[in-house]
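Consider the single chain below, provided in C-alpha cells and representing the form predicted on its own.
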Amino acid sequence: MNFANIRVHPDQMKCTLSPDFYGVFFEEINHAGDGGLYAELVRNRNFMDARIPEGTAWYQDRAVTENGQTEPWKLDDPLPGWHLRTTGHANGTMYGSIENPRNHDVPNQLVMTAENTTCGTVTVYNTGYWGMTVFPGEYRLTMIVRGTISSLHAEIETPYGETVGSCEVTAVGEAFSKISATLTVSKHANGCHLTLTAGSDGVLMFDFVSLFPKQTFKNRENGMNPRIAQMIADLSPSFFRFPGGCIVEGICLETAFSFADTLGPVEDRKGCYNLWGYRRSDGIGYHEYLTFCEDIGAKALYVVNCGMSCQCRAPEYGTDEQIEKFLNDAIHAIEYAIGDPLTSEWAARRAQAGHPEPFPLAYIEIGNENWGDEYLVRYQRFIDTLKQRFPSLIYIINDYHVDKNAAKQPAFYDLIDEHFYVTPERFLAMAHRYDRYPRNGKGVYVGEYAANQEVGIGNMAAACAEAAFLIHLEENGDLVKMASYAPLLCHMRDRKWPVNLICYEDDHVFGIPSYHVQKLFSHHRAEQIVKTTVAVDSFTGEAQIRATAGICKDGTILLKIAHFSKEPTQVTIHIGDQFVPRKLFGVFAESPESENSIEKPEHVSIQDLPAEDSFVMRPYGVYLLVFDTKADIE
C-alpha cells in the first residue's frame, strides 16, 4: 500500500484554462469516414475504388510516385464491393466500363447484362463495408443508370438470405437518369447486402448507386452514422480538426486533399487515394465537415496543404506555381466557410448549398507534421497572405524542427502543434516538459497524442498515462491552449493504426478506456487552475501520482488525479474546511492490461463512487473529485 497527500490551494491561481482546451482530430484512416462516421452503406458507389493512386505508375501490384514512394495496389478485382449472382437458366455478366460516361471526372460504370430472365435471375449485389448493418426504418436508394432493362427489384438481404426490405425501381431509360426509391426495413440485421435484380433481359450501365438511412445524425440528408456521431458528440469537443493528418499532404501532390473536389453533388465527387491504403469517397466533404462541427457545437480547425507532400513518404516539394495554387485553395476554403456571399464567389457557393450564414471556422493549421527550410519558406508565404486577409483566425505552425529558444523564428504564429505517440511510462516521464518550455507569447496545441505502444488496442495503463499527461497540460494552461487525441475512429476490420479512440464493427460501437478518460476530463473543465501539490510515500518509488485542481465559474472545485502505480494508494485530500466533496468519479480496472471490446464495450468506463476526501485508489486508476463550498450546500 502507498500513501499520498494532495493539497489544493484555492487561493493560489496558476493559470487560466482555455475554453477550447479539449477537442477531437479526424482523419480518413482505418475507414474512419467511409464505412464509419459517414452513413453511406454502399462501398464503391461510383465504381472508382480500383483506380490506382493519382500521380503514380503501376506494375505488378505496386503503384510508385515520381520520387519513389511505393504503395501496394492490387488490380485483381476491378469492382471492389460488387458481385454477380445468377440462378436457374438465366445468364449474366458484370464488368467495368468507361464508355460514354455521364461525367468525365467520374467515368467509371458498372455494366450488367441479363439473358433468359424468364428462367432465372441475374443480380448484382454490394456487400458494403464488411456487411451492411440496418435498423427498422426507411432507407433511400439512389441510382444513376441507363440501359435497356426497364426495371429492377432491389432488396436488402441478410447473410442467411432473408429479405428485410425491398422496393421496385422503374423508369430506367436509355439516357442516364437519377432515380430514387425508398426501402422500408422491417428488422435490425448485420452483415447484409444490397441486391439489384434485373426485371427483364437487356443491359444496364450503372453510374452511381447509393443506399442511405433517412435517420442520420441531426437528420442531415448526406449525414453521419448516428451511433458513431453521438460517441463523438458525447466527448463535448470544443474544436474538430480536419482533414488530417497525413492525407492533407498525400503521397504526392496529386493525392493532396482538395477541398473544392469534395463540394457539390456526391455523385460528382471523384474521391481520391487517401494515403492509408484505399480510396476515399469524399462523402464527408468540406461542407459536411463544417456542418458536423456546427451540429456538435465545435469550432472548426482546418489543416491546409502548403505545397508539399508527406515528408515521411519520398516527399514532393511543389513549384512556385503549385504553391500558389495551394495558397489560393486555402483562401477559397476560408472564404467558403466564413466569407460574405455578396462579395465572395466561394461564400456564394456555401449559400447556394443552403448555408448563407458563416460556419464556425476558427483555426487554420498550415501544413501537417512538416519541417525544415522548405516548410518554413512555405509557411511564411502562407501566413503573410492569410493573416492579412483573415486576421480574426488563429494560425497554427507545425512543431517539427522549429527551435523555440532561437532568435530566428517564423515571423508570426499563434500556436505550435506538437505530436506524441509514446509508451505509457514515457508520458509519466514527461512530467516537466511544459514547465520548462519558453514563455515567448506563443501557445502550444498538442494536436496528436496517445500512449499507443505496447498497450494492445488501448488499455487501462494507456488511459491512466494519458490522464497524467493531460493533467500536466492543464497545469500549463497559460502555454498549452488545446489538445486532441489521435486517431479518433477505427473500423475493427481495417485497423491501420494500433490504438484508436472509438472502435466499431457491424452495429457495435465502443470507446477504449482512453475514451472514457477523455469524456470525464472534457465534461469537467475548470476555468482557473490553482496550485496543487502531491506527496507520495512508496516503498520502491514506482508510484507516480499526478493531480491538478481548478475552480469553475460557479465556484465548484475540480480535482483530477492520475494514479499510475502497481499498488493501491491511500490518498487524503487537503483543501480547507470550507469545501465539501460532492461527487467522485473513477475510471479503473482489475489490471493495467484491461481493454474494452465488442463483447465488453464498457468493461472500463466511468464509475460513480462515494464522495470522500480520503479513499483508496486502485492501481492504474483515474479519479475526479468535485467539491462544493459549505455555503453553497447550506
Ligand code: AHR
Second form
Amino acid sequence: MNFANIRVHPDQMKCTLSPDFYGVFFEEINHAGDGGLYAELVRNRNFMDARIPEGTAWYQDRAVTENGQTEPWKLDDPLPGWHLRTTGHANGTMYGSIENPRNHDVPNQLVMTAENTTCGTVTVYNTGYWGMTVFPGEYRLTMIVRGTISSLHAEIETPYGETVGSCEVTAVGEAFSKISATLTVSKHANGCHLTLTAGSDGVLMFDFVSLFPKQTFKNRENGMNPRIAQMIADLSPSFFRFPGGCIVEGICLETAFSFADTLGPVEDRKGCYNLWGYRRSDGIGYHEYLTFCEDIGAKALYVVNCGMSCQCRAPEYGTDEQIEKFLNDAIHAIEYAIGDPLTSEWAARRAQAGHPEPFPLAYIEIGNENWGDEYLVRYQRFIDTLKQRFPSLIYIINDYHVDKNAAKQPAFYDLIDEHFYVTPERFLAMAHRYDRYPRNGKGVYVGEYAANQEVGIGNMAAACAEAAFLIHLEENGDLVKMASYAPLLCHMRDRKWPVNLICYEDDHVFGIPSYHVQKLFSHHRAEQIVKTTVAVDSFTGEAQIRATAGICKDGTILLKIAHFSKEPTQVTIHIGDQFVPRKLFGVFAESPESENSIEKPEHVSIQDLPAEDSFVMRPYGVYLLVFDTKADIE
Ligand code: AHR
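Got the form predicted on its own; could you also share the form predicted in complex with the named molecule?
Below: every chain and molecule of the assembly, starting with the one above.
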C-alpha cells in the first residue's frame, strides 16, 4: 500500500478552462459511418462499391495512384453485399451493368433476370454490414427500378430463415421510378438479410435499394443509428470534428473529401473511395454531419483540404488551379453552414434542404496532418481569404512537424492541432509538455490522441494514462483549449485502427475503458483550475499520481485523479473545512489489462462510490471527487 496526500487550494487560481474543452473526432474509418453511425441497413445500395478508386489504375489486385500510392483492391466481386438465390425450377441471374443509367455520375446498376417463376423463386438479397440488426417497428424500403418483372416480394429474413417483416412492391415499367414501401418488423434479430423475390418472369434493373429504420436518432429521416448516436451524445461533446482525419486528404486529390458531392438526394450521391479500404456512401453527408452536431448540442469543427493529398502516403500536391478549387470548396462549405440564404447560393441550398437557420459551425481546420513548405504556402493562401470573409470563425493550423522556431511562420492562426498516438507510459512521460510550451497568445488543440500501443483493444492502463494526460491538459487550460480522443467508432468486423473509443457489432455497442474516463471528465468540467499538489509516499517508488482541481460556476469543486500504480494507494484530500465531499466516482478494474467486450460491455465503467476525503485508490484507477461548500448544504 502507498500513501498520498493531495492538497487543493481553492483560493489559488491557475487558469480558466475553455468551455469547449471536451469534444469528439469523427472519421469514416473502421465502418464508423456506413455500417455504424449511419442507420442505413443496405450495403452497396447504389451498386458502386466495386468501382476502382477514383484517380487510380488497377494492377495485380491493387489500386495505384499516379504518385505510386497503392491500396489493396480486388476485382473478384462486382456487386459486394449482393447475392442471388434460386429455388425449384426457376432460373435467374444477377449481374452489374452501367448501361442506360438514370444518373451518369452514379451509373452502376444491379440487373436481375427471372425465368420459370411459376415453378420456383428467383431472389436477390443483401447481407448488409455483416448482417442487419432489426428491432420491432417500421422500416422504409426505397427502390429505384425499371424493367418487366411486375412485382417484388420483400422480406427481412433472419440467418435461420425466419421472416420478421415483409411487404409486396408493385413494379414499375420501362422507365426508372422510385417506389417506397413499409415493412413492419415483428421481432428483434441480428444477422438479417433483405431479400427481394421476383413476382413474375422478366428483367429488372435496380438503380438504388435502401432499407432504413423509421426510428433514428431524434427521428431524422436520413438519420443516425440511435444506439451509437446516443453513446456519442452521452459524452456531452462541446464540438464535433469531421470528416477526419486522413479522409480529408485522400490517397490522391480525386479521393479527397468533397463536401458538395455529399449534398442532395442520397440516390444521387456517388460516394468515394475512402482510403481506409472501402468505398463510402456519403449517406452521412455535409448536411447530415451539421444536423448531427445540432442534435447533440455540439459546435461543428470542419476540416478542409488545402490542395494536397495525404503526406503520410505518396502525396499529390495540387496545382494553383486545384488549390483554388479547394479554396472555393472551403468557402462554399462555410457559406452552406452559416451563410445568408438571401445572398449566398450555397446558403440558399441549405435553406432548400429545410434548414434556413445557420448551423453551429465554429471551427475550421486547414488541412489534416500536413507539414512543410508545401503546407505553409497553402495555409497562408487559405487563411488570408477565409479569415477576411469569415472573421468570426476560429482557425486551426496543423502541427505536423512544424518547427515552432523556424523563420517561416504562418501569419495567423488561433489554435495549433497536435496529435499523439503513443503507449500509456509515453503519456505519463509527457507530464510537463505543456508546462514548458511557449505562451505566444495562440492556443493548442489536441485534435487526436489515444494510448493505443500495447493496450489490446483499449484497456484500463490506457484509460488511466489518458486521464493523466487530460489532467495535464486541464492544468494548462490557459494554453490548451480543446481535446478530442481519436478515432471514435469501430465496427468490430473491420478494425482498421487498433484502438477506438466506441465498438459495435450486431446489436452490441460498448465503450472501451477510455470511453468511461472521457464521459466522466467531460460531464464534470470546472470553470477555473486551481492549484493542486500531490505528495506520494510510495514504498515501491513506482506510484504515480496526477491530480487537478477546479471550481465550477456554482462553487462546486471537482478533483480529478489518475492513479498509475501497481499497488493500491490510501489518499487523503486536504481542501479546507468549508468543503465536504458529495460524490466520488471511480473507473478501475482488477488489472491494467482489463478491457470491455461484447460479452462484458460494462466490465470497466463509472462506479458511484461512498464520498470520503480519504479512500483507497485501486491500481490504475481514475477518480473524480465532487465537493460542495458547507454553506450550500446548511
Ligand atoms: O485517427 C486515425 C488517423 O490517425 C487519422 O485519419 C489521421 O489524422 C491520423 O494519422
